[in-house]
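Just the one chain here, laid out as structure tokens, in the form predicted on its own.
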Amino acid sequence: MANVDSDDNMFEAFSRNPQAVYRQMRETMPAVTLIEGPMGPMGIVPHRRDIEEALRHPEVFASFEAVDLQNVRPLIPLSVDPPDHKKYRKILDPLFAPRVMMGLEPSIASLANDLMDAFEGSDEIDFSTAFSVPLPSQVFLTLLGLPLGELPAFLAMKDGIIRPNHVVGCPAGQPEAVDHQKKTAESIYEYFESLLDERSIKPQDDLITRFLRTEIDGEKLTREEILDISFLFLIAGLDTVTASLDCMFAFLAGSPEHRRQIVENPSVIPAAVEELLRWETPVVAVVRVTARETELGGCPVPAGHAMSLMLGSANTDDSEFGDGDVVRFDREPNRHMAFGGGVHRCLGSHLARQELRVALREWHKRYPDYAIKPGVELSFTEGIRSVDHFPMVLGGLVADPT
């Protein structure tokens, strides 16, 4: 296993050019490479063959403690580990299929299409708080059967948990920060804890209902369990389908003649979202720790390591795609790890595709020109590829076609 000091960190290149930063990982680096983080050691994973590895055994590469946001118990099912992984993936997997998350077309649309009315006639917009930002929040709300005047809220405790030195103001990792998190981690809980008081009393058409209710072989979740569940969603569900909205509409903003696909052809968006996604890769990469000795690659790798697998590096190996730095809307088969992989594979991942569809349908029928303002080169977070501020110029406007 290599080290890299921490001043050559490559991750400073990726808001410019994340792509050329995979390959030179691949290029220059053995199957694990030490590097001293911010949270202490980290084992760097570029190659696909090692990714899928990992992926296909949690019982060495676990997600147990892999991810701390100051949650008191594991996030289910993300930090659950077989065997009682599938118990949960056993219960949680129908009300997530393909199926149930195509009911939710009309309202995304609806959703979708106010936002855009809230900016109808503007020459410029940040498509940040615009539109990325809201619209996966807004679905959330729905799903939960809340009004959309809680967005507000909802935001202040997901950038609380993700964010917190943009809040405070300080590094992340620092007495401030982690202080600011767990105030707002207290926050989750009690907001739920009342929606759960709220749903056990009266019962809606909504998911925490749902969840109340659901049985699989005479077993149901139990209060704490939907807890934990509620806020994985509440985090993992909002950032990520915004920071894949940033990432495609930068792309696309960028790339006429891929837009032009779009617009001329909509029948392509399902292909494009997924080979915008592998092209990406919003979620850079996902985190596992050793459940015991081991090795990878032919690297020996001790107990109790942190080991970051970069999905977006194995989304442009070579091993699997031969023509990995050219995107193209017509790639088939098209076996991208954006989701991730193995057991862990991400339960949101219908809801994600579906925001994702009638998003790029909806916005290229209102808006099929646009760009990201000149002299603005837009900053990318790290380990989620999302953005503060994106200043976009429209042009091309046509009317409401709903």
Ligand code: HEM
Given for the second form:
Amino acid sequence: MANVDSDDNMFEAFSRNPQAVYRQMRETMPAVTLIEGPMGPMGIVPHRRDIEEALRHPEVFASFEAVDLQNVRPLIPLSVDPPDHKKYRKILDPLFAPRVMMGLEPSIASLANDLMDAFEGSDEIDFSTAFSVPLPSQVFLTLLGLPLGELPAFLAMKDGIIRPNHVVGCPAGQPEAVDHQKKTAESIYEYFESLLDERSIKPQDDLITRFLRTEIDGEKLTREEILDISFLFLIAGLDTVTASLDCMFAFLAGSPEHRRQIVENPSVIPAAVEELLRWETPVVAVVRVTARETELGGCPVPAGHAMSLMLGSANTDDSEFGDGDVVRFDREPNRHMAFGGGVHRCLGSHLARQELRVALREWHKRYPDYAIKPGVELSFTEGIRSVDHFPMVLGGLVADPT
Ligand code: HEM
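What's the form predicted together with the named molecule like, now that we've got the form predicted on its own?
What follows is the whole complex; the chain from before opens it.
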């Protein structure tokens, strides 16, 4: 294994142009490179073949304890390894199947349009606060049968658990940040405990009620399991879609030609979503911990070692995409790994796709022309690539929304 120091400049270069950093990693790094990351030693894996190999072997590259968010209970199903993992996916997959998610189309469209109504007539907005942050959380509130007035509480829980350092204003891993994360974790368990109490007494047509009722092969989820799944959803289902919207709109704002294709031919949107997921890879990497001493791509790896599998690099690897540095909406096939791979491949991919497709469609009907505010350089967060401040100018011909 090679050793490199973690480097602030590397993070800055990465925020601006991750694809170039991925290329450099693939060209200069072996299969596994050891770095001293903010959370301790970490093996970086940049090549697609090695990433696929690791994801195919969860018995060696395990998920158990790969993610620590001060959750006192397991993140179901993310931190559960096979064979137990299978039971959860068997119960959960049908609830998030493409056909079920299609049914959400009208409510997602309506939520997106309500958000756009709120800035109708403005020629400048902050895209994050006005659109990319509230939309996924509102979709989730709708799924849970909760009023939209719960949005601030939801956002506080989400931010407190995912980026506590931003909330308290200190570097990641500092005691104040960890303390805030712990308190937020407790408040999330309490929030969902009381929601479960309510739905157990008074069932509704919503996700929690479906969790309580669903039974597959005689198996039902226990109350604790539902709590653990709900906790994970808050982490996995909100920021990821926000980040995808940020990445996609930042790209499209800077590329009038790609935007034109979407405006002139909205039927290209599903393919555009896939290609932008590939190119931008909003979830940069997934983490695994070696269950025993092993090797990957010829590099020895000790037991108990955290490994960062760089999905963004896999998504631009020449071995899979001959012209991976070109963004084209007619790419076919497009075997991107933005939703991960192997047994833990994203449970919410159909929901995410639905949200992204509808958002792109409704937005471009009303705002075919927009740009990042001149003079602003967007700064993407690490890990999950969202943008905290996204000043956007709206301009040009605004099409009739009907
Ligand atoms: C574009 C948006 C999204 C992206 C890019 C994304 C990405 C990912 C990735 C890369 C993984 C694999 C994690 C790993 O292997 O360690 C994952 C897993 C997961 N995602 Fe998503 N996700 C998105 C949206 C969502 C949504 C909306 C939900 C809500 C239901 C969701 C729920 C989950 C769950 C529950 C898992 C764990 C699955 C398992 O362990 O079996 N995701 N996601």
